[in-house]
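Here's a solo chain for you in structure tokens, the form predicted on its own.
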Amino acid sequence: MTRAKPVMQLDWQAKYAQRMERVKPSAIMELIKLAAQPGVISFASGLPDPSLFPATVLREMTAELLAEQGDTVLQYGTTEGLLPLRELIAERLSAQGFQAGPENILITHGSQQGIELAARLLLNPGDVVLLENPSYLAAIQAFDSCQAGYLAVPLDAEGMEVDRLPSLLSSCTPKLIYTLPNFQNPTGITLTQERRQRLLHYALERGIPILEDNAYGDLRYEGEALPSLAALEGGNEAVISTGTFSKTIAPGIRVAWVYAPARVIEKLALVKQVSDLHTNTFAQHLVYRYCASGRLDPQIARLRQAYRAKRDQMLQALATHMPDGVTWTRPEGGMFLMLSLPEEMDAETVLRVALEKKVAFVPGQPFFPQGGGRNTLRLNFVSPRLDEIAEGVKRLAAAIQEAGQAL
């Protein structure tokens, strides 16, 4: 009997699922590696300022939790999440106009998981997602992994141009609308209340669910807070809304939530159960103890004060140093703004020059799901130190001038 010869080298590329053809490395994560080099002032990351993490308090609470509840906080938990934490989140959301109880809350590993769970629940290959243009890169990656198509709606200073929707929706019915209404990533733009109401109206009229990404909602530095789409009339039935403690406590603990109708939460929990069983039990207890102790709101106030100063410093530096023809957004909150170069310039070319001058940013093109944005770039103003911002913008302006002269 002749034995088959063993395969010496398996062709893994031929074995991957078709969806993997659209799953690409994050341009941001790759840039973070370059930006970590000594002396580089980085506007490239999506990272909060680590100096503002409440590390001392969390260290003390960690010791207390292990001493008092070690057998509980280190055990498996429910897929839906720690009930007291879900109740606390529901109470906070109710104060913001949501119709929320613990049955409307699912605890997730960061709000990114909430986006990915919603995508897996709702999208079949070929389904269309209506979203802002540009939009959050990691959400685009999640939709890509579900083999979705896109209907990209331009932004202006008031957010998504919802006046375009009747025409767009007359020829195509998306399966999902995705929006970042507060301090959008990558532009920092906020959707006005009037446009929020019209966006929800169009969604309800045509029976399209909305996935609202509110990762930056607590980081408002000026103006009045605007209601969540989920808090508007009818929004409790049509909107899945994600929120997170990553931007207010610390991103590494990976505790966030999804708000949705109870029957949708039940389905999302099934999808999550298949993925990871449940969110880190210890981290949930730690976040609950931190919030229940009354520390969250003072921490948010502290972040707002520090980040407002950084935003103002960047805006002032841009106005001082940027050459003619360069424009930028003016965010009311959040972590980012978007800078636009003259049409003939390429942000990738500028980046090569900028890295030589020890300053980093993220080119804007990956944030445009249907192409474009070659002359745009995203800047994070909260991650660098306050005393680095003006120097970093000065270096960036010099890089733009040098790249422009080479055209």
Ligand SMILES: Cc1ncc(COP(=O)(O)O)c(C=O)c1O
The other form holds:
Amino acid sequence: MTRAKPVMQLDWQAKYAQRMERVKPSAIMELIKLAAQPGVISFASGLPDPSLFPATVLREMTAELLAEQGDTVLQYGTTEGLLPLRELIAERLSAQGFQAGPENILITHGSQQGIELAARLLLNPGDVVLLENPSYLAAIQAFDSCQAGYLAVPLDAEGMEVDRLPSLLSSCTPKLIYTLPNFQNPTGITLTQERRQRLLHYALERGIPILEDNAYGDLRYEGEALPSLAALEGGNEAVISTGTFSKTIAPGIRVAWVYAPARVIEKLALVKQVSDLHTNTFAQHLVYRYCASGRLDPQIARLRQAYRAKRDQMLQALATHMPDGVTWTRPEGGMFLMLSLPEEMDAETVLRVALEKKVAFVPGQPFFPQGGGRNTLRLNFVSPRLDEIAEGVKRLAAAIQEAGQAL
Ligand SMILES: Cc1ncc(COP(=O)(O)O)c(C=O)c1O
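Could you switch over to the form predicted together with the named molecule, since the one displayed so far is the form predicted on its own?
Let's see the whole complex now, leading with the same chain.
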């Protein structure tokens, strides 16, 4: 009889690559898992409203695709993605002023993958990314995993404060500028037309590529659509722009795209090939069929109407219930707004009280790549039900008041 060998405890911690040092779970995100408890009204998630997913149509199309094209939709595909889908996206972008053909489009598994591929293509350890303060957490994590440094530029109601760039850029040349011009996550703020032009101007003048994350561009509830940085003069040369079907069709499908100069798309495709060969063929066919049948624009119109009502409900409830000293952004679209508490308050403390009162949100602090933001909160106004929003805001206001009194 052979005796079982003693189990050796391998020191995995010592084995992880250096680039993993800054990739860590966040304590705040662990706390937010409590938001899943019954009865909690959650403004914490990053999720769209699932009642608006076009599930019935997708079920029918799934059956049709398997019946009619089972041999191709289940097969391996090209790294760049399904050509008719790339053509369709290029056409939609051209209508928004982009110079786009299929050679400018790479299909990705979510725009998160596009961000990560761009980061891996461009960033060496120690390279600096210039970005908004605060910025999208999962992009910061992608840059962290490339061991990047940050130059975080404050935001005001008009977006990144680009007036600061000449002085910032005189002491440091970032390798990349990352920006969320439309309804930024986490603040909901939109970069004005004039600032878009100036940001691109500074980038072109200094030869710095821009990574534009346009995850929410289709979800505008008021005002005129503003051009993508990639669609401005010179933008087609310097801008990598990511877009996604996650917010308009459904995020679980994981189909999105990167727009970039054709030679950059070729390189990004090489990086993607190493990572996952290609995006899910079936999901690409499903998205293509959905869009080619003319359903995307009516779906976007439906989302805009429903989300606008939720945004309005939240803004109204905030105005009614929030105590003095609390301020918030007023997004023209997207899914989030940001609340700022008086400086001396800490959103994490408020979260503990809020969870007792059965309401949840995400403290803003993890979205600030260079620290700060302890007094800020991100609220998702699209994922709760319309009839929960006022009650959730009321509970949140009570939690803020209680945490403030305890100071
Ligand atoms: C600003 C922003 N960019 C990118 C993404 C990634 O979305 P997806 O990978 O589903 O396209 C998200 C998701 O929440 C986001 O908020």
